[in-house]
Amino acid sequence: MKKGKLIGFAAMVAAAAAVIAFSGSFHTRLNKSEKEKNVQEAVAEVEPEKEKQADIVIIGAGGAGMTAAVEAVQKGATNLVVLEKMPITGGNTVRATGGLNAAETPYQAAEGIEDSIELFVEDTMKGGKNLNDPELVQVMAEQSGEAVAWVNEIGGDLSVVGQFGGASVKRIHRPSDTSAVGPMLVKALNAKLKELEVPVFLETEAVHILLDEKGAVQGVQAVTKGGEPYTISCKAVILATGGFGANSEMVVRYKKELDGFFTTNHLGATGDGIAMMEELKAGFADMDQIQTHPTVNPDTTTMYTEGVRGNGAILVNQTGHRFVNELETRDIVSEAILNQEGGTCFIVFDQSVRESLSAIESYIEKGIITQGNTPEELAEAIGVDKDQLKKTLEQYAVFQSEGIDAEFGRESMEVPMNKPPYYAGLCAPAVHHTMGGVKIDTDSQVLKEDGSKIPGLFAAGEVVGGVHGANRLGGNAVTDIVVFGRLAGSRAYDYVMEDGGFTEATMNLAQEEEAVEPEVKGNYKDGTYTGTGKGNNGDITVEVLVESGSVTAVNLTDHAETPGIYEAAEKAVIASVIKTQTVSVDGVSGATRTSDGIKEAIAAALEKAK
């Protein structure tokens, strides 16, 4: 094999480095951590043995990471890498709290929620202040349905519909407990990653990606806990490093007025992919577009989720008024405190917004949450005027009764808040989310700074510049990570498998994908037969070529399915029933509904063939 150039690496380290096999034997350990047990107990730390190569190896194990590992060992990748530099996995993901945005879903039908792909992207555009490149928020949205389909089937819990602030109609899906969606999440990739046996290693962090003489991804320079370095010879990466909230330095180069803000990300987001963009040449897009979530307790940093003034609570400064539509986008309502005295408010609450939402109860664990049996005795508890606070309430009260809040415009008030005994907690912004990053295309693939793409390089996740624009709206990075880190992980085992890969299983496999025979005989009369199913996004309509009795062929003629998902389906199930010859055959998870048109197309169309 030849070898790639080592950017910005000494020759000799490079030397010293050893090519880490990672399709041999593994030695496989769990996580016992207590602390860590409810989503970390299914994850499998592994540790490299003998020299050899991966086909592909993705960059980070938060939730576009693990997405992304999940989605391409579904679609068939036998050969895969997980590296995660922290002792744990998650990343940001963990501490998401809020859930996933998504339009068209059954869960909003059910509701009798309207909402389309097209206002789900002038949501995202607007609240991006339209910096957001149109074409990933199109994808985003598209695929948003898909990706709440795809969390559940894989184990999770997305059922719940509720409000976030810059949506103009309930979209946002959490689970059905209402408790907070990063751990739930965390809690079933991980699962999903142990099922399918997919190596991650822990504590190992990537430093450098190699490509060869031709400009392609060739392997991963890495860095073992006890540092020593090691090269993994790959055809594909996929960088899901997270972004650098935790960076203050970063931070600061890129906004300077956020110099001395804490942050509510994880100690690893500190943007080490970014470090190794910036050494392959790739293209960035809003670097400068830095995020900070309004309502975070400054003692612990923990995040007080937007569901909490989703389902009601309100925003009030030191002197007991409201100052905010506390609905509004989240750059907005930070201003808003920032410019209020100690650049500090309160979000208070009664009894009624604490049994909507469970994630309150671990705020009140936290003892972070100040409760009053009466508006007056909470004010007097935190400080604020009391005559004032129960003014403000009764008022608001009288706004969401009438339905029109005459101060500050919000339109979902969901209870009057009047239901004792009250609460309130201290908040004040913090850096929350980098909306800028690297620059990749519809199909996940990192672009360079002239618009050409870096061959076998894709990205998913925080890491990504270009999705939200100005300012990410509330349950859109969980959309985010998981519509991409699926994309990512699609579009890289295509890649692969058109490459050939490295490993016997994968050249086997492309071999058995390139010719598809059956394995009975049809009963079928010869000829070319059309038929029309109904997909996701409209009708399939197929073309199929029946000889010597059995079915040989299925072309997809005319779609509108979604580009990084009706592939897999395509795929599978038509080689499925070229194999069976009947269309009793299993779909493909992810991409049920496109599964069961391509299916109902061909039936239609052997209906001919009798």
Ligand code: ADP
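Think of the rigid core as the biggest set of C-alphas that the two forms share within 1.5 Å after superposition. Residue numbers count along the first chain shown, from 1. Predicted model only: the values in this text are computed from it and were never measured. Compared with the form predicted together with ligand ADP:
Once the rigid core is overlaid between the two forms, residue 181 does not reach a Cα shift of 2 Å, moving by less than that. For residue 537, a C-alpha deviation of 2 angstroms or more is recorded between the two forms after rigid-core alignment.
After superposition on the rigid core, displacement of the C-alpha of residue 59 between the two forms stays below 2 Å.
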Second form
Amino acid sequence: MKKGKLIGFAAMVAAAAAVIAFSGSFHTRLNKSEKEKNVQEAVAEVEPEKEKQADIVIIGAGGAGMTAAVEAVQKGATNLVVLEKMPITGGNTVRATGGLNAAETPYQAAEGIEDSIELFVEDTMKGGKNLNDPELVQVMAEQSGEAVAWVNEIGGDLSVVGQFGGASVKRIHRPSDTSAVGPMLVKALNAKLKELEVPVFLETEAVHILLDEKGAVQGVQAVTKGGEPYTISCKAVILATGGFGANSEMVVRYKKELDGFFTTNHLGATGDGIAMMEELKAGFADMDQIQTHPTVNPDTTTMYTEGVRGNGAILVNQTGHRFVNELETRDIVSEAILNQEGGTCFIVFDQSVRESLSAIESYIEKGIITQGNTPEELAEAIGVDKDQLKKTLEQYAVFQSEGIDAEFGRESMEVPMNKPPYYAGLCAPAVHHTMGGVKIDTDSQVLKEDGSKIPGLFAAGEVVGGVHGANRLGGNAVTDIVVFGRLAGSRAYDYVMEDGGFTEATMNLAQEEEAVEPEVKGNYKDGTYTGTGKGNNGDITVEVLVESGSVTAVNLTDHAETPGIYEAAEKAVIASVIKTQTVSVDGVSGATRTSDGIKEAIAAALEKAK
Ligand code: ADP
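Structure of the form predicted together with ligand ADP (previous: the form predicted on its own):
And the full complex, kicking off with our chain again.
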């Protein structure tokens, strides 16, 4: 994983230094208006030494942005850059655990699953309470099969079909090793972008999209980690900044009932794209439609993927009773959980479910699953009435064998859930997906309030509203980002071709800091892990990325260390950890406690990756 930042602009930096009092990255928590003021002052006072130029600027390196970049380059785009405000790519996409919903695929055919575009549209509209934009849903369903093929073509793996909530048939396509879809997809996209030599500028935050006097896109204003503001002039922009689930202020602004809810989202899901679109008077759809995921562990905010229920698990309340059809849509299941005592419940499953899904191993490693050799033993361990839990499981086995859930009408009951040992995890709903967002047409082209187009502006992914209506079905987020990411990349390419064509790339990663590569191979499980350590001024939290067994990036997500001291520690300690794949590395003199805190946080994260 490369760690890049733009350097240069000497004159601009010198002049800007006086007015910029922030790091520009998420490390320093300035509120939006302070940040905005700084950027505007800086931009007003500083004439960039040299303006940057690209034909397409993609904002956001999550699933949608990276897909758009790959598609545009595959079509022939030559001068395209991706801006990502976080130190790593992947956004919320890397957290996606389920899979990609697609209809009429060869994988379904091979299993004799009868599905159709119409049925996919019907399920999605029903799940979204018909609030969805039917034209966007139609596009998503029609292009879903191609999306699966495309992901596999770029080196991904979606070949196993499973059942998910709200789908009438088995439709969710997942990796063959039953692992989570997000890390697989992000890894494949990262590798493809590297192969295609697409420059991805990390820790570079887009702040404004600039329009010319005719209202067409002409550039992007961005800020680097070092606080350097600059402008990239361009012909087209693809907005792929994701949702706003991690911006509690924005969440509450649109849905006040969610005040105090925790979230499953990554720190960068702050709705920057929404703010940029408000400036341009873009149209919005369904902003108040915010989805909670029903089964999230409240202590760690880890989400138990819907696949656990899809593969057989049930939900029981504190008295040991089932209380809902576990495969109902997320809004219904969330609501049902909130109506139980304490607003929580337990997800309960047996050994056969555990064996069916490798994601479960990560929950066990995180210590958020309790085990018992018998239903009674499990009940006792989680403080639930043991006779009742035993009865609930026995009754469920009868329903399963008869194929009829007489209590809640659950249709898919994969296993009788009677193979010991038994497992349970505490769960409650948390803010998960923001369905609302900017309006687009079926070409991924952004629309204004009056329905007219903003020429040169395209959007894809969670920043877009209208695809999922009032409730997103599990597996439809990944379909959304791949289908509309490709569409945005393709249409932005067409737009540039009509506008004089592509130019030679002038922005590249040659200015990037040398990437740190592991010198030895690590022995960790792939994924993103969080850990906390004690620094000089308080807790330091890191996100550690493990790819192909080795630590490839460490991202300091939160700390209160002294600026200047932490940067030195960050740079040296993280580079040594990546090189040696251990935390037994030297600290930085003058920043010993910060170094120790970073090491402790990385060690805590890697504990989970063993
Ligand atoms: P999607 O699923 O729609 O692709 P993700 O959450 O996976 O959404 O990715 C969105 C990405 O956009 C994240 O990596 C996030 O950090 C990035 N991002 C958000 N706001 C900005 C911004 N202002 N500038 C650059 N990148 C941004």
